[in-house]
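The chain below stands alone, shown as structure tokens; this is the form predicted on its own.
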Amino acid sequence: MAQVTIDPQDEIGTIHPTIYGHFAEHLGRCIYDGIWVGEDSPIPNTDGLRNDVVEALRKLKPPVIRWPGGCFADDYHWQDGIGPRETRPRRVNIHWGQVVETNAFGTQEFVRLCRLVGAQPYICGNVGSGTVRELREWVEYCNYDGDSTLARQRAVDGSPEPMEVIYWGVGNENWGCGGSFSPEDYCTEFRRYATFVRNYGRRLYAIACGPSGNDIEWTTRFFRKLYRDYRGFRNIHGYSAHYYCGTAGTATEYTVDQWYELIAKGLKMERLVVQQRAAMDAYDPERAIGLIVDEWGTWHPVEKGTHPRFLYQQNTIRDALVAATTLDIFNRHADKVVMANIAQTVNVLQAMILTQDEKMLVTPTGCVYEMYAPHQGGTAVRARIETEAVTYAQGEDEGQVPLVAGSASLKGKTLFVTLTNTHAKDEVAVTIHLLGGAAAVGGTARVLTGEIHAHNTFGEPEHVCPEPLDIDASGPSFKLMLPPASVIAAEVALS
């Protein structure tokens, strides 16, 4: 038995839709075969973009997509990806298998994808091997509405009107593959590059590279340099951390203890959010700079028989619970997190979608994003969860995960509650109590559940998918039965 107490009047903050963002990199089969097949492909497409993938993404409602990387971003020169495709240069992708990058998918194709699925484009610029001028001209190419040479080139390439790209990352993982900088040296480079990320009459959002994982020292040293030496340089709007919870076993082969172990690793995101925001608050108490987690997710060994640098992995109900519990963390800390981008959209790491030639499926993680979409733009409200913990063996030690976790948001008189039952074998009864005179007057719910290794395959693409869940939402308290290994989404009408 677990108790969930919700006060609809105890508001945390607005859940930024961009918390539900995606990330697509030129890595393995994410772009080529996954998103882009070309106009001449027998696979149905719109201007080279796979119709089935576009349609599936529309249902998941991604508010923002980050591109072109990742490590790829800091070796990507954007002018390689414009103009006629037949004349675009062929480059070596030095980070991901040293395969040849054809540049068939560039800025125009990416922005067109975003428009088709209803997402805002988030472009990550090249600091590691690029130049200030290169990033400055990329912004002009995308956004300038005057009669410059770059604006004319954009029109020739297919976009007479400005693309209005708001989000601009100034480098990626600059502590590692993006240039191996110290935080102080990156801060200097960020300031130099960001100076030339100009608005061109439109609001832009410049994002600085934050730490690998919950590295407080990187964050403290970056902001100390920014605020001490540069007197609080202000052309910075976001600050991004990356956290991958890794694996326990493999994507599809794991013990019950490893089931819990990976969920526990995912839950460490909460400590990152709280501690990184606190470190930022020391220099930015008004929170003018938003905390972003623009790469996160599971990272399993690649599937047998696939390229080791293509990072293709299956995706089970365990990945779905990691996604759900992480999104619930972001919701519960809606006052601290302004954007997050799961890695990655198609065929790489914790993907929303997998493809194989003409076949396509939505993974359990993708199902979670579709189920959680109503949270976007809602007001996060406090949900106090009283629950037992599940104990598991981790080597010679023991670990624990909460039996039930979740979050709640409100839009008008509609309360949206998402919950997870982490127990591998047992169902759990949950009683939801509403405070402040609120009472339920009806509701609907869906559940995503299955045996702990359950996943979708191209032979059985809907083996794991959301199904209706019976709910009798009436009065100030009501009960839900959560099946084992499950994610639940409930919409409750309030009086």
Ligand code: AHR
Contents of the next structure:
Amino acid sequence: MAQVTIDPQDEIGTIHPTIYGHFAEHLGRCIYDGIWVGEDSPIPNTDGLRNDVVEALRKLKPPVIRWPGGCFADDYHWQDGIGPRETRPRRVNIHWGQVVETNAFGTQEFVRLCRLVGAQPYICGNVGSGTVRELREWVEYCNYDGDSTLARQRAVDGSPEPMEVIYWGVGNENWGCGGSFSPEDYCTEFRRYATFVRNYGRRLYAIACGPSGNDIEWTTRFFRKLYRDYRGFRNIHGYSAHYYCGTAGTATEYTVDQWYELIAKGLKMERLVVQQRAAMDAYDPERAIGLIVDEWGTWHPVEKGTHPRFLYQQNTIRDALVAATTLDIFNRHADKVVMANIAQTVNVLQAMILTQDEKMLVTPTGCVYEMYAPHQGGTAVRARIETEAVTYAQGEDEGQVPLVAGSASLKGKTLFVTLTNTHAKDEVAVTIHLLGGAAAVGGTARVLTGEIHAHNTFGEPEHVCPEPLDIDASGPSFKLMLPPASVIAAEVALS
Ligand code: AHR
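Following the display of the form predicted on its own, present the structure of the form predicted together with the named molecule.
Below: every chain and molecule of the assembly, starting with the one above.
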């Protein structure tokens, strides 16, 4: 039994749609096979982009897609990916299996994908092995609307109009694969690069590389240098942390304890959001710079028989629980997080979509994104959840996860509530109480659930998918039964 008390007047802030963002890297079969098959492929495509994947992505409503990496970004030279495809250079993808990168998918193809699925492009620039000039010219190529050589080149390549790329990352994981910088050295680099990133009369959002996980020291040292040495520097709009909760067992083989262990690791995102924002607030109390989590998700051992550097993993109802509890954290902290990008869109890590030749499936994680989409742009409102905790064993130790978690948002008179039941075997009754004189006058709900290892396969692609859930939403309080191992999305009309 759990109690969820929601005050529709107790507003936290607007849920930035970009919290529901994706990340797509030139890694394994994410771009090639997963998104891009080429115009001559027997797989139905639009200008080389697979129709089935585009169609599925549209339903998940990604508001933003980050590209081209990841570690790949700091070894990517954008000029390799423009012009006629047959003359584009073949490079070695040094991070991901040392396979040949044909550059068939470049800036034009990426922006085309974004337009087809309704997402904003977010491009991550190369600080580690690139130059300031390269990044400055990439922005000009994409966004300049005058008659420069690069704008002409863009037109010849297929986009006469400016591409309106707002989001620009200044490097990726520059503490590691992006150049092994110290926070102070990266801060100097960031400033130098960001100085030359011009907006050409458009909105431009420059994103600095933040820490690995919840590394407060990186954040403090970066901001201390930025603010002490460069007081008045304004060309920074976002700051991005990465957090992978990893695995417990494998993607599909785990014990009940490991089920809970992974959910508990995912829940550590809440501490990261609160503590990273607090560390930023020490220098940026007005929150002019937005906290971003532009890589996050589960990271399991690769599927047997697949390339160890291609990071291909299956995705079960456990991954869906991690996705849902994490998105609920972002919603509850809508005043702190401005963007988040799950890793990765297709065939890599905690993917929304898996493909095998001409076959495609939407994973349980992808289903969560579709179910949670109504939160995008809503006003997050306080939901107080009184629940028991479930205790699990981790080696000699014990851990705990809350039985029920969730978040709520409001659009006009529609309250959208998402909840999870983390219990592996038991259902739980939840009573929702509405405060401030609010009352429900109807509602619908859907549930995603299954045995704790349940997942979709190419033979049974809809084994785990959302189904209707009984709800009698009327009055100031009403009940819902949450099946074991479940994610619930309820839309409630308020009087
Ligand atoms: O998403 C896979 C890799 O994880 C990314 O390339 C890198 O940024 C991170 O370490």
